[in-house]
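What follows is one chain in structure tokens, specifically the form predicted alone.
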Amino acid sequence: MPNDIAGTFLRRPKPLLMTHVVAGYPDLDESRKTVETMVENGADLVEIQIPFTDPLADGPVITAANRAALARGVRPKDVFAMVRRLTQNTAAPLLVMTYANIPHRMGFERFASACAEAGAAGVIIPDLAFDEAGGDWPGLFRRYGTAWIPVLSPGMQEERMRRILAGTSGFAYVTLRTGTTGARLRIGKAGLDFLGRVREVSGPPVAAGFGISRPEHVRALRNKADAVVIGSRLLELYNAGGAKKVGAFLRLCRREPESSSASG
């Protein structure tokens, strides 16, 4: 079932991998394929970006795929093409992610249905809060049957973060750092901290995500978080030597747990 994001939480080895693509880059037949390779590969879940001209929340890398997307001429409506052909023959569930401008643009109800067409499991729009005036965005999207994934950063405070969790579906997407998103040698105390909080307060699963780069930073977050994020890494290495070398990277990856689990 592809869109089935309780299912692979209570099914898959833990943490389970989620992995981000930009849809278009390099192109959209290519960026399908890349999918395709992290599924095989071990990607649990996967996030589909839809290229926008000012990704907030991305850093150099992954900005910089936006843009040769957009410059190939991507549109929303292609992504959400390209969603639905995945959805016919890739079992782990696909999230479109993106900036507010699109559903503002579109029209959120129009968005939502999009989505909802595509077989999209789950929408992440981290500069949509779900209490920004004008809609019950959460609930929008649950009424179209797609989980409504929060994004919860350090610095945020527990009583707005329980209001969050308490009315999330799917799971919550938690950033490590406050900042961008981009690859980082180490994983820090200040995120591994807000992680914490964020696990003490009942609710559901929890991905972890900015900065995941090493399969060694997997097995730290091994009983930490129920899913790890990786994003400019991944793309780092398609830029090094395409989908092959990613779906390497995402086979070190999974080995990671099952190999701590064995060890003890």
Given for the second form:
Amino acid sequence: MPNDIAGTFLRRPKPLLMTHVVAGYPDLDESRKTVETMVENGADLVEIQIPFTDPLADGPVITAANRAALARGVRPKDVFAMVRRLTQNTAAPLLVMTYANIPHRMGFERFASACAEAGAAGVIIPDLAFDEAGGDWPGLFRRYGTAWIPVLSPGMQEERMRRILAGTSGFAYVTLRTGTTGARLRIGKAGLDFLGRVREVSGPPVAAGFGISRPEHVRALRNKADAVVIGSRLLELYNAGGAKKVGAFLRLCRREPESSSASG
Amino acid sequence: MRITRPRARSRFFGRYGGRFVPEMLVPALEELEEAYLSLRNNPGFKRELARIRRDFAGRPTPLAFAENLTRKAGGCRIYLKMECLAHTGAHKINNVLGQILLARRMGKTRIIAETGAGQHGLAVAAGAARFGLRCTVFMGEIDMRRQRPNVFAMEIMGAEIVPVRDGSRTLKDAVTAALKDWIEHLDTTHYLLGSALGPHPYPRMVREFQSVIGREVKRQLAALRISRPDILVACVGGGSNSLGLFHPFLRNGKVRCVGVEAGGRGSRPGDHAVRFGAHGRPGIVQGYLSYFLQDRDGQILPTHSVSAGLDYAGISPELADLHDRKRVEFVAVTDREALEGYRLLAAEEGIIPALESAHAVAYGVKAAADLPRSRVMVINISGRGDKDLFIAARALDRGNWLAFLKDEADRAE
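Hand over the structure of the form predicted in complex with the partner chain; the form predicted alone is what we had up.
Now the complete complex, all chains and molecules, led by this one.
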């Protein structure tokens, strides 16, 4: 079942690999093929970003890809069509990621329905707090069979974290640091401590991201996270050598080599 | 599901406002809100703010009767609220001083800000210099080119100016860059947002710091034995000078409030910044729900105005609510009309307004003509026009100005 997040977390070896693509970068066809390459080379979950003009939580690499995709005229409906096509022939659950103005413009209900229709397993909207504007956003998407994936960050209050986790279906996305997306050389202690705090609260599986850029990062998170998210680094590799280079890196991550100067 | 009137009403103005940010910003916004709520009525804080407003910013600013402009318009009496006489040349300093005192009490050592025309950046640079705080100002690359004099002034005050090369390379992108920097440096840094927008608590806090404008107008009119103004006119970029003027009068239904948007060079997308027009509709961008210029998919449209301070795609959520409730009227003035307003105020009153304020002047003079002499209009001259000299002179006196610039460049070499 391509939209079975729980089953994926149960069946696949931990930590799962979650990858990210900006739909329509460099074009729709190529980004779709990149998703296929990712899944063939070990990605267990793929986050597909609907490009937005003002992607607040993204660093320069992903922001530039958003910009380029929009310059090519990519629209949300194109992304849903791409997800639909992918869910028909990829085993990995696909997650739609975007910013709040895209679903707001479309209408949240219509957006949730479009996600479900396309076969998306989950949705990530970093700038839509789970309870803002009196909304039960997780509940809305759940009614359509799509999991709401919250993004939790170091510094957040315990009480808020518990409330979010209690309402989460699917899994929780934990950022290992505060900041925008982007590859980093090392994973900080504060991030690992926060990850530990989240895991102490019994709840859904936990994916860790922000800064993951080397196979040894994946290894370092083996017993600490159920999944790791690799975003900007894969885009940098794509920019340097296309989907082939992305696939090679994911294979390295899958093997979790004992020593690796990584990956370029 | 629709965005409904939420329970946490203080975060919203009607359906607008809110705190639509990544979770990682929530603790910083909560810290700011707590500091603000605990200090806003603290007598020590209020005393300190009043003193620094008087001694450093030069408040109260005058309310001047514009005798010649009134005669020229041939209608109601026109008064000018001279925010252009506040230190650093614009109303922006009102909010800056409030937030800097807050930031110091929160133990922050670094201030970041965004700026379009440079008026806000300049006020922040001045405030940071005065209080010994490190300062970084994000500015769109295009705005840096348009507002070189302000860039120089900010730099000489010790601020670091970061050119923003993303997107439309103007104010909107500077806001995004500042928010991203803030996300990276939450521990040490206060983001000194320059208008009554962004995530809660900024819209409410900035409006409150700016309301000093309207409160002074009230007192100053009373001293002239005028019980209330009939019409208030202010330009609207983000909305801080207009809300600052309007807010103390909003409860009095007899006072008309008119916000003047940038009509730019035409009505096509990308040629103007009229949020309450054909391309503006509610959206969630940069942390808040308000009207934004956007396309059918929710992508933010580029903007244009001759004034670098008005070409912003969003607008204060409080103004969005006041618009929907029809409590504030909005009109648009074109680049050309604004330049005429600039020339007119200079020629009639000896005051060179910022091109932003020139939008308000242009509309005000037109509207005044239709009102009887017994009525009173107050136009907010939100800033002075030195910074716009390069733009205005090129438009109004092209030949001489270009010759002067060429001559200066030759001499510099």
